[in-house]
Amino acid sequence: MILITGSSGQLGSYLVESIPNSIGLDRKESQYTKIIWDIRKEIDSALRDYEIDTIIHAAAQVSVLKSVEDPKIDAENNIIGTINLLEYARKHDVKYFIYISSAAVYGEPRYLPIDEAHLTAPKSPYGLSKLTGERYALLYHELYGLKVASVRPFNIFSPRQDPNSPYSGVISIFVDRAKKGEPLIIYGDGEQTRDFVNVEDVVQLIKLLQKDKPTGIYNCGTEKETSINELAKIIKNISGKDLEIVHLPPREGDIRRSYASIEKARSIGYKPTTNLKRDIERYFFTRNKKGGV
């Protein structure tokens, strides 16, 4: 059986839907969650009725801003929670462990596109905690023989992002404001770039890993960079409204440019399908936000 942690979250919920013989674990109740548990606690008792052979660890505190506000909570979730799962895997002979890391581990790019060999220099407690969890997972491979793969997604978007959260992604925030006819707010000149990848492509890569069980680190993105100005124009055009685009002072520590090298993921069959305009239109403007993909 495949255990998927963070099953009420954006990525975890799609994984539960997409992967047969999987079971969801989360501390929040949802239609995708079978086991309600906090991974900051010892996990053996929560799984005593299940025989787990693979763990896909997507549970995390995912907000950069929240990690800055409360780095201790961030570390408890992203480091201690990961160690608890790794200890379960070690003691119960779990065959494969997929750790969902983040592109935030890279920090400010030294070169583009960013490949997996790029220096890791996180600029936030969130990035540092995800990198620490990843290194623990890889160390368990070296010390105990647990087969481990780590996925570093870039900027995931899906209909299950919550635009009402102050920590939500820029796409869901822009879409929510567009639907309300409110100005789209850009911090700085808007020429900062990101690699936006739809959730279906992230699920695709994880399923490829789960099938063949390679070890190592894999970027997950599109190898395309989109500026925030371009993103705002796409959403404005799709909305059909005469939306104002407002520029405010830049946010401190905002990374200027970022996009992934995905050659390593391509080597195991990954083929990104993300089309930003098409996906934003079908995810947010033609379908119910809570619906599937």
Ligand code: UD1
Second form
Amino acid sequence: MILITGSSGQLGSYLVESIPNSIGLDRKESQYTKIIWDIRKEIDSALRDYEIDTIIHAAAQVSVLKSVEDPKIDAENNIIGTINLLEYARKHDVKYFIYISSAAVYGEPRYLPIDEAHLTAPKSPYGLSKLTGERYALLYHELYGLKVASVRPFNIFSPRQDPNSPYSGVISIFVDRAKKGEPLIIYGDGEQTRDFVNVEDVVQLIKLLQKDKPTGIYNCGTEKETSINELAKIIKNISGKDLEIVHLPPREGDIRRSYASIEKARSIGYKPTTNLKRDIERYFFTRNKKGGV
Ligand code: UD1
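Show the form predicted in complex with the ligand, please, because up to now only the form predicted alone has appeared in this conversation.
Starting with the chain above, the whole complex follows.
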């Protein structure tokens, strides 16, 4: 059986939906979660009734802002929580561990596209805690032979990101404002770029990993960069409204350009399907907003 942690979250919920023989664990209730459990506590008793051979660890404190406000809670979830799962894996002879890391581990890009060999110099407690969790997982490979893959997603988007959360991504925020006819707010000149990847491509890569079970680190993106100005234009056009675009001072610590090298993921068969305009339309502006995988 495949354990998916973070099953009430954006990525975890899609994983439960699309991976057969999987079971979801999360602290929060949802239709995708079978086991309600806080990973900051040891995990054995929660999994007593199950035989787990693979763990996909997507549960995390995901907000950069929150990690700055409360680095201890961030570390408890992302570091201690990961250690609890790794300890479970070690004791119960789990065969494969997929760790969901983040592009935040790279910090300010030194060159583009960013490949997996790029220096890791996180700029937030969140980036550091995700990197530490990843290092622990890889250490369990060294020490105990646990097969471990770490996925570093760039900017994931899906209709399951809550636009009302102050920690939400730019796509959900712009779409929400567009629907309400509110101005789109761009921090800085809008020429900063990101590699936006739809959640289905992240699921695709994870399924490919599950098949071959390699050990290593894999970026997950599209190898394309889109500026925030372009993104605002796309969403304004789709909405069909005469939305105002307002520029505010840049966000402190904002990265200028970012996009992934995905050569390594390609080597195991990954082919990104993300098409920003089409996906934003079908995820957010069609009647069926499920955006199912
Ligand atoms: C994202 C992730 C973060 C991850 C990081 C890795 C989200 C919410 N955040 O941060 O978890 O660690 O990638 O590199 O997915 N912007 C606007 N107007 C808005 C909102 C945002 O102009 O209303 C701009 C931001 O200033 C930024 C860009 O859009 O330049 C993207 O912002 P955001 O979606 O918050 O993601 P990242 O900052 O890239």
